[in-house]
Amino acid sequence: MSQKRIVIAGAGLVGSLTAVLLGRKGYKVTVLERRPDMRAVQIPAGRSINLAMSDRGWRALEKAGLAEEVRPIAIPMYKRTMHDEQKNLTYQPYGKDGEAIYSVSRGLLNKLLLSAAERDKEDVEILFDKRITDVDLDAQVLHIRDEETGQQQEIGYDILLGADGAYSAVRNRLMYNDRFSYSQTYIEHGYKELHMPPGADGKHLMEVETLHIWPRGEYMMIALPNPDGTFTCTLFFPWEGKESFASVQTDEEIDALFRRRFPDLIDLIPDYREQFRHNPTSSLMYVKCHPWNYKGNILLLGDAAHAIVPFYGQGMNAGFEDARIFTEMLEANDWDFEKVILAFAEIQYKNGHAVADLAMRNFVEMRDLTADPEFLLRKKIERKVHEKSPSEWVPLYSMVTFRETGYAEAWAEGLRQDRIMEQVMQLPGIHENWDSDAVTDLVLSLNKTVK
């Protein structure tokens, strides 16, 4: 194995996991992180958005030999629990046969991955407080500034992996190249996190193994469980409008919003007014770009290549899948980095674009449709068809969450399934006969003919 100077920009989730995967193959890896070591500093409250680990993420962790270390900090969520304005609950399973997504703390997971990467210091070195200020593409040199001392330095590389997040310095440099396509879209919603404490007995105040959703049409609240008995609640709310961060600011306005829209949270989050006023409000955006590479020596991974909104719970999973597929392609091609970087970038960018579209689609589903009886009926029909013929009909959510189907393929198949179900939902008497064999057979028949 020829030794290469491999530099990874970013010690977040994807950068750390990639360092583990390459370091365990004997490669010398230097990771540059502009922030301090998160294991030694206090993580600011209110900016985490708990992660939803699905099968793609677990497969990547298994490849790195870390899945069993992560499981103790992961809580399974087998279904959605929808809360209406009268405090009534409805439920929607995520999959079948015990399939679940898992609530994981971003901070705890990142710390675990950092420590795993550093176990063999002969292979992986992580340098914190190092900001990349420029990339000399021709000389293959990074210009670095130490964030503590201000000292400037240069680091050479043979391979540069840009895993430095949505505001990637590596991607920013590539944007100045000819024929590099890039778009960055901020959505009209921001988010604010609220902390639900445990009960007096230290246990969770709501059902644990479920993702809680308060769908309210133009916005929503979600809550994911933590191992310490708390819930991390996240309000996705418009920046402006009649009900928005701009119009809800005083205690009276906050109180009116919660009493009208989230009445069951008032007793569960006693200091909701104070948290709403003082917790930070953050923006949401997604990125599409192409190509993800520069020649055969620079490759973008994770959010640097395809930052997305969090509504499908696929941001981390897609980034972890990048790291796994990249490593598997290297293994299959005798660790020919140049060949694999070119091939990976050309194959995967379509999946990156697709997962961004899927995430925006799921936002509409979660905030609007999970409270819609027609949508819930459609999901029951699809579930019944899947149970009868699991190989012929796989719902879009299952393809994305519990399968290895590429995001682009899943997105195209999901649109085709939409066309089928639109016909099915127009059948006379569908509300009374939805679970009949005739309806199931019709779906399967259309599945063979609708393109």
Second form
There are 2 protein chains.
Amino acid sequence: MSQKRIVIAGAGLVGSLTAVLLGRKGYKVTVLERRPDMRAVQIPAGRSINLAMSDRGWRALEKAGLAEEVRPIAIPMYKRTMHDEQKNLTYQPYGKDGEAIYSVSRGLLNKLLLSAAERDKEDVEILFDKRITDVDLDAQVLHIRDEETGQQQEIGYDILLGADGAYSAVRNRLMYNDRFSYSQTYIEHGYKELHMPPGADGKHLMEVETLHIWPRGEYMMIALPNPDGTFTCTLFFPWEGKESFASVQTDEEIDALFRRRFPDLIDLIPDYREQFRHNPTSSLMYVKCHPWNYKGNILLLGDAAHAIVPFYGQGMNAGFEDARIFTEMLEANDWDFEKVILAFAEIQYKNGHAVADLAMRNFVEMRDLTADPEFLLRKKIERKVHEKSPSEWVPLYSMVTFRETGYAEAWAEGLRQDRIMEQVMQLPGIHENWDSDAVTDLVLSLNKTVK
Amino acid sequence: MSQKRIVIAGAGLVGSLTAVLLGRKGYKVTVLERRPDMRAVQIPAGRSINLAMSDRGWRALEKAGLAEEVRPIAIPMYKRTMHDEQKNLTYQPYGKDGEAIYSVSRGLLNKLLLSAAERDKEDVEILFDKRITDVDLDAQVLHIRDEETGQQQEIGYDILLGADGAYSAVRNRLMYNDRFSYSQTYIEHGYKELHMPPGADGKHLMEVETLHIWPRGEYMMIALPNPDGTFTCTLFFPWEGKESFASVQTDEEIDALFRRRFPDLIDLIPDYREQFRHNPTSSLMYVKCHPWNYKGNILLLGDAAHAIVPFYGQGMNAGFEDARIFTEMLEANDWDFEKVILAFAEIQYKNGHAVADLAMRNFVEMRDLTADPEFLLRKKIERKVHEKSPSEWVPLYSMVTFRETGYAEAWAEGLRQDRIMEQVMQLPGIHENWDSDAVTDLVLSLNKTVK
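Right, the form predicted alone is done; let's see the coordinates for the form predicted together with another copy of the chain.
And the full complex, kicking off with our chain again.
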């Protein structure tokens, strides 16, 4: 086996999974993590973060032989449950029978992956509290500072995989290279987590196997279930404006917001005022960059390459898919890292840009369109067409969530579907005849002609 | 007068001009420049760089009392001269009678501004070879390294103006702030300068008071006159592809390109092969960011805030306008720097984003549309309307170049003019009747109704 020195920056989800995938093949891998070992640290309130695992994530875990270990901490969500301001509920299935996305705690999943990587002690070492202060691209040397001791250190690498997240130190170094295009875009919304406790019986206070949404046009609340009977609720809310973090600060203002906009949450989260005041407010941003590589010896993976907003539940899934595809390309190319880094970077960055755009689009869908009867009708028609002809018509959400179509291809196909469905929704009598064969046939026929 | 410590990062065009404007008011200003004093250094071949000064630039120089000093080194260009592949010439005036843009050497202009700033020795000091290595935002302290001696130094500031260019160190520090959106976008073209010597009589080999363009669709050459009888020619050319820097490298390939595409330059630049091989190839990028300030004590100006591609000749003009507007806002607000920094940043960033977009648009116009008879006809119609009714119809190019309409407003108005002129250009017989009163009247009437 090669004695290449492989260094992975970041022991987050993507770094740990990549370490598992390479370690299993006998590669010596050193993982450098800036933070302390999270297995020994308590996660602070309001920072729990749930992920929605979908097919891309599961497939990568299967490749690493870890899917069965993750299943017990994953709760299936088969549909969206929309809460309106009169406490009425409506529903929208995510896919066909049995198709679901899965609520997983980011922390639990990361700990599981760290331990899986370390099981292979001979090949994988994870060093914590190591901050990368500089990368010498020519010498292929990382400059490291130990965050506990302050000690400086240098580590050489043959291959450096930058899986060090949205604020990647590796990417920050590449940013000073000529012809490295880069953007970080903060959106006009921030978020705040609220914790919904279990009921007196220790069980969930709302239906469990669903993703709850309070769509309010310009903003929304969502809630994902946890295995301990709780829900993690997240408010995505503008920083400034009439209804915003800036204008809602006192108990009276918080009260007024919840009474008017989230009346059903008042009983379910008794201390919502205190939580709103005390839990942190965080910003949301996405990153696009190009190229993802430096020559054949540095490659960005996951959030370091394509941090996105959380609204499609695809951040972790896209990162895991990077690790899976990268490993499969290595297998198919006789573990020629240099060749695969160049090829992977040039193929995948378009998917990274597309998933960033998809995630922004889904914010509008979740916060606004899920409260729009026209949109819900369109989704019903699409689902019917999909059931009748599953290979010819795959709705955009299903392509992203339940298939492995490249994000760029899915995005282009989704825009084409928009053009078709705009025509269909204008048919006279569509509200009465939506589930007729004539409508289904029209969609399938337009699908053959509309470019 | 206030004893505020004002530090300007960068002694380039915008930093020097700002130092003049503030120094004249009695403010103590320290300017930190990373490079050596350019007045003592020879500019290397292929790095001469001409600027096209237009009204925004002149107005700022007038405010600083320097316009008359600059006029002798500025050559007016009243029109575009297009060179086709058969050596034919066509012409397109820039504006109305007497309206011109001015070719100025970047280096000469910068030296003149440095000396003007230092004339005011009591108030302005310029320190060279000082690299900003970090900015402590809370303590308001700059960490500096002397590039000659390696000595470290700290300098406090009350107000820090980041005029340190496209690769601004001040902006790089702000980039790590929460909610600082940033993009650097490299375009698919690079550029290479070629030097056209004077004739045997010491005079220019081509018509002087014009900007020469060789529009070639996907790329172009341009040439701007210098006072010493030379022209600076610049080839804007793709990095990759069939005709590109990657595919044109040997003498044979360079020869083939020039024989086919630039036949009239072969005699005018006898050593074009050697120059093409030896002169550097540089990349082109633009920067957008937001916000341009940090609280009320740091403000980005010029390229640091809005580096743009050179195709509208607006980079320096936009930067000078920043300095002029900033100073005028200070005058109007009793020199309340904190208040003006907040207000300026929030007003001007939209113009910075717009001028970046305008510059990209003009690349397509210069390299492609100036060879398109339909486009040239449209421009002729617009000019006629403008002459008939100068206040009602100001062509986009004139708004940008000869007026001081905010770039964002000009950009929006330009898009509206596009919609009007698309209708006009589709009139039957437009090629014959373009200069009839009926056409002029139609444009003016559409101008009242089209949104």
